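For reference, the chain that follows is the form predicted on its own, supplied as structure tokens.
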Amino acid sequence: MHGEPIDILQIEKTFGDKSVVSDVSLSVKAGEFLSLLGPSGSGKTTLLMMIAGFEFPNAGQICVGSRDITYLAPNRRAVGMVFQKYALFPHMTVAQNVAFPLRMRSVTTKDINRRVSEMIDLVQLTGFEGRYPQQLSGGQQQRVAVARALIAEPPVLLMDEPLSALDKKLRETMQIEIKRIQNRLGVTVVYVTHDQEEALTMSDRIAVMSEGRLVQVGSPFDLYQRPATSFVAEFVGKMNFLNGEYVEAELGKCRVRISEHATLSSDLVADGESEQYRLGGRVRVAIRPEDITITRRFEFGHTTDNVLRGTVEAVIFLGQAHIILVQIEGQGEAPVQVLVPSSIGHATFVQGETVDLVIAPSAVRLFPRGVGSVQ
């Protein structure tokens, strides 16, 4: 089994007067691992919808490997597909489900008894070849759903927020198995989620959709690092977010005042380059609970450059970290949270304390106030 590329070309899509997908471009590699990700309404599922045949749009083209499938029915497009709610048939045992896409094309019963054989043995359900749907776990479900999709050697695997159902655990063990199946076959998967943990864990590249656009596509590394809006930095891993004035610019960095004592240098600015931002103007500035450092409170003078002043509000335990969530001076919204290894023993802050956050201007990321924001 081979991946093929996938080539979405300015694809629209109206539902009445309403645009849910509007003049998307992009390009699948073959046996990429690429997820659509974004809240729901973002026309994630409507795109995946329009590649698997069952929506066709009202412009543009999708083409898979050199064939232009933009409007042929979904049974010609060579396109696997695993739904939200597996559809599996429950009159029919786990053999059976895996079997049909081949009865369907008049495979001999020899070579049909071969695939489903591989194809039960490489979703580890070996041994349940003869239960029913009803007698198998959410998970066990997944696995046949998965393996009915891929029986038929597909070059591409479409996957609309399968996981969803599952509990956590289940979901992040089955996270693994799926993507150690895409890497074995070498098959072309989009994947829907709205879980971006879920994106960040399965994705070679990761495409960001909002209102019905592509926002951001990238590396999961690309986009926790390099967020290209406020929306894409609010929408991927924890971010904290504070309201800031625009200082001035010098040496290749920026500076943004928090409040009366507290500014904050930056060397990541997104959004284009400092040139938009005008002294005074409000600025948004974006840092990850993980690049906070905690300290108790330091006499730094009435004014330092990336020390923030704040009280600790709360100390939550979770497991592997603590979170701490700071009240800033100054910041009259929510409070800051820092993430702090629990191996570093830093629980012994306590609720009512005063403490310093150190930032270095690295983790320091300007947006424009008011632009992106998740809604």
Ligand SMILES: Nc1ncnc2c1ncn2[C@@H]1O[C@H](COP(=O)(O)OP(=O)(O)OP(=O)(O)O)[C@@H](O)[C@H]1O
Second form
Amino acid sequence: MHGEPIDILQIEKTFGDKSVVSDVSLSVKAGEFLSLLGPSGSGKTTLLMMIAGFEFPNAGQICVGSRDITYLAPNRRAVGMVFQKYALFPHMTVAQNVAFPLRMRSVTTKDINRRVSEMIDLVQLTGFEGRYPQQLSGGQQQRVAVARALIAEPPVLLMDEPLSALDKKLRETMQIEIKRIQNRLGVTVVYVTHDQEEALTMSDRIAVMSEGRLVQVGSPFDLYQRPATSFVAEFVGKMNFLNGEYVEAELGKCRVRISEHATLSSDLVADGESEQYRLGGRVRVAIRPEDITITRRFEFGHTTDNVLRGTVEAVIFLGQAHIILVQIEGQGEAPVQVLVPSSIGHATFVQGETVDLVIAPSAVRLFPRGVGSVQ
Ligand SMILES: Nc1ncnc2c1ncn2[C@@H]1O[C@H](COP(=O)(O)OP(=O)(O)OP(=O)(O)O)[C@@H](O)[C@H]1O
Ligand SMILES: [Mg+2]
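Now show the form predicted together with the named molecule, given that the preceding structure was the form predicted on its own.
First the chain shown before, then all remaining chains and molecules of the complex.
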């Protein structure tokens, strides 16, 4: 079975007078794993339901392969779906639920039994075959739903937060299993999640949604390295934000004043927003925790460019790294988070210590303040 491409063209959806999906156009390639990522209420489920055929758009078009399926009934779309609310058949056992898509086809009982037991094993539910959905936990029900969707091997598979009820360890195992099966079958997957880590792990590309619109579509690496707006910057990965005032641009570099004594130079300016950067303009400075080098306070130096002075507020041990919270002088904002890998053994900073944070111009991203930002 090969995956089919999905083409979504200028989709609009309103409920009453409330616009829930606005002008969404998106092409998913055959065999691609694409995640819809966005906060609660941003329209992810609604968009998925329109691809599945359980909701119809007010305007726009959805094609799978070369077929226009915009108004086709769900069962005629060759599109599989794992619903946010599991939707298992309550009167069927786990094994019967998983076998259901195969019973609809001419598959021999022997083959059905073999594939069902393989799939149940894969989602780690061996021993639960005879149970009914109401005798299962939420996470177990979710896994039955995933097994039932995967066993059908549809050319297009839609999954709506299929792992949200699982604990972290099982969720990570299932992420890898789903990805492996998807790869093996070549199925096209549209996967909804509000967990950015999950989206980064699983996706070929991620489409970030906010308030019914697509904000940015790109590879995990693109979104992480080149977020188009401060919303994306904040939503994908961890990001520190500081308030700054635009000072000047010289030799292609922008410079921003962070406090009376500290300025930051940046190589990067968000595209198309340059007119925001005029003398005295208010900007949001975004810096990843891993792009900051923390040092004991420089003994002799005066404050230099791209060094922020601050005080250690707390040191948090995460296993593979420490997060050090540093309150920056002259910034009333939340403390800056600095990520220090645990392998750097000397990085033993203590609460109350004064430190310098060194930040390369290439790591300083600038966004206009108040536009497209989550405050
Ligand atoms: N049947 C409906 N009638 C009216 N409003 C609806 C309906 N379904 C969804 N909405 C509204 O549409 C918006 C988008 O909902 P949707 O379920 O698509 O969000 P979501 O991104 O999936 O959120 P979550 O992460 O919480 O699942 C919400 O404001 C929601 O209240
Ligand atoms: Mg939803």
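Numbering follows the first chain given and starts at 1. Since the model is a prediction, treat every value here as computed from it, not as a measurement.
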Check your understanding: Given a rigid part rotating relative to another between these two forms, which candidate among E153, I316, G138, G127 lies at the hinge?
Key -> E153
